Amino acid sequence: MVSLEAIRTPIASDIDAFEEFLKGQFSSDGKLMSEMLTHVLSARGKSVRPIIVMLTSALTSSANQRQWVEGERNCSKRTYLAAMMVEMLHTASLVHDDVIDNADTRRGRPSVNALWQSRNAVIMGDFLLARTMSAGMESAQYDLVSHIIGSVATLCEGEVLQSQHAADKDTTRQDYLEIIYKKTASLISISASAGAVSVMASREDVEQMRRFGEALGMAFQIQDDILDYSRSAQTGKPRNNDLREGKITLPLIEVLEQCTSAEKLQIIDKLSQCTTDDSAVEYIQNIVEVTGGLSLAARTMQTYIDRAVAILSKYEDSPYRTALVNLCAYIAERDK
């Protein structure tokens, strides 16, 4: 399996510079706010979205049509700003998600709401959103801000849509694809296209990167939902978390589409019990495994990966294209 470290190699110097840039944008005089900021910024995970921004900016920049030299930077502060905006919008959404889900952990560490209560966690998420937009406006990069800002409303719509269908236990394949586009793929799509926007790439390149990011984002979330059913995944979250929250994701949808009406009603009844009954969770877990729900979902995920790679094939060979192709493989093969 390709490593994330290998994917980062063409932009390694840029990632270091980006981290310094990000730290300079977020500070607070208050002791509690500073503590929460330190906790949030130190637990950001793999930084996939900033990596995508920097790689797509390098891929589509006319200034980078030269031989890659190790140790040299490829990205401007404008690209770092775009990377910071998408990363912190994502981070803020996770802080809010943990409040909504009453989650005690995030990536194996205590969540903000577990450490400082939900009230302060909501304020922390709001602070991240406000500071992110403020940084964009203060730098007068209005095209980047307008390109990225719409994703906030889309993320909110996706969260409400998911909650609605989880409550009604009526998520269809079409509903699911709409939810994961709004909750995940939309921001990864914006990340990819924002990289192109940050280097003043052509409209065609911006659109190609948007389509690439959308396909990659759909695959990313489907793989996430597959891992929720995996007995060996190392996600840092409790296994079967979606089931316990009443969510119907693609592995279960693949099963429900094969069922008779009576079988479907029985599974939905068990799903309603999953919040409090571990045996109901195990029942659905076994059905998904035995009926091939995981492999069928993986097949759908792979179609999105293939779509993303096909878009990249239109670009000349370069370390940036190779890294993005490898990122597609990494997302498809990851177990955490």
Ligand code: FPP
Contents of the next structure:
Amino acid sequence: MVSLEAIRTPIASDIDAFEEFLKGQFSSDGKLMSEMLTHVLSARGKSVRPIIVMLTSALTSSANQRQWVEGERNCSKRTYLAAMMVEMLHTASLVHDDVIDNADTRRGRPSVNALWQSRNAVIMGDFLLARTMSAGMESAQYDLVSHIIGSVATLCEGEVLQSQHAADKDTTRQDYLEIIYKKTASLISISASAGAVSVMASREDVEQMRRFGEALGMAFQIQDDILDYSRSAQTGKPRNNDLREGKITLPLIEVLEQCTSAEKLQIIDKLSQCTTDDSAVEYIQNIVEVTGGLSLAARTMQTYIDRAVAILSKYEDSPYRTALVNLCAYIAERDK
Ligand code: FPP
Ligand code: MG
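Since the structure above is the form predicted alone, I would like to see how the form predicted together with farnesyl diphosphate looks, so please show that one next.
Expanding to the full complex; the earlier chain stays at the top.
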């Protein structure tokens, strides 16, 4: 399996410099706020979005700028700013998401709401969002900031749409695709296109990167939803979280599409019991496994990966293109 370490190699020094840049933007005087901030910043995860920004900036920068030396510091401050903004919008959205989902853990560590209660976690998420926006405005890179900032509203729409369908238990494939586009793929798409915008790439390149990020983001969320059903996943989250939250995701949609109306009603009835009844969760888990819901969902995920790789194949070979192709493979194969 491709490692994230190998994917990071061509931008290793830029990642270090980016981390310094990010830390410099986020600080607070208050004791509680500082504690929450330290907790959030030290548990940030894989930094997939900043990696995408930096790699797409390298892929689409003009030949003139492409005097890049592999592994050395090449990105401009504008690119770091884009990477910081998408990463911190993502981080803020997860702090709020854990309040909404009443989640006790995030990446195997206690969530902000578990440690400091929901009311402080909401303010923490707001603080991250506000700080991100003011860092953007202070930079005066208005084209880049306005390119990125619209994604916040899309994330909110996705989250509410998901809540609505989880309550109504009526998610169709089309609804699901809209939800995952809005809650996940939109920000990954913005990350990829922001990398191109940050190096003043052509409009055509920005559009290609937008489409690349959208396809990769759709695959990313489908894999996340498959992992929620997988017995061997190492996500640091309890398995079948989605079922317990009443969410109908692609593995179950694949099954529902093959069912008779009576079978469908029975599954939806069981789904309504999943919040409190472990045997209902196990019932749906088993149906999804035996009727091939996981492999059908994996097939759909692969079509998005193929779409993302096809876009990359239009670009000339470079360590950055290879890293992005490897990132596609990593996302498809990951178990965490
Ligand atoms: C994780 O979903 C959550 C998201 C991808 C987006 C959440 C968006 C908001 C809360 C809108 C507010 C946005 C900002 C910028 C403050 P999940 O619950 O399916 O994934 P999980 O299993 O990782 O929790
Ligand atoms: Mg959640």
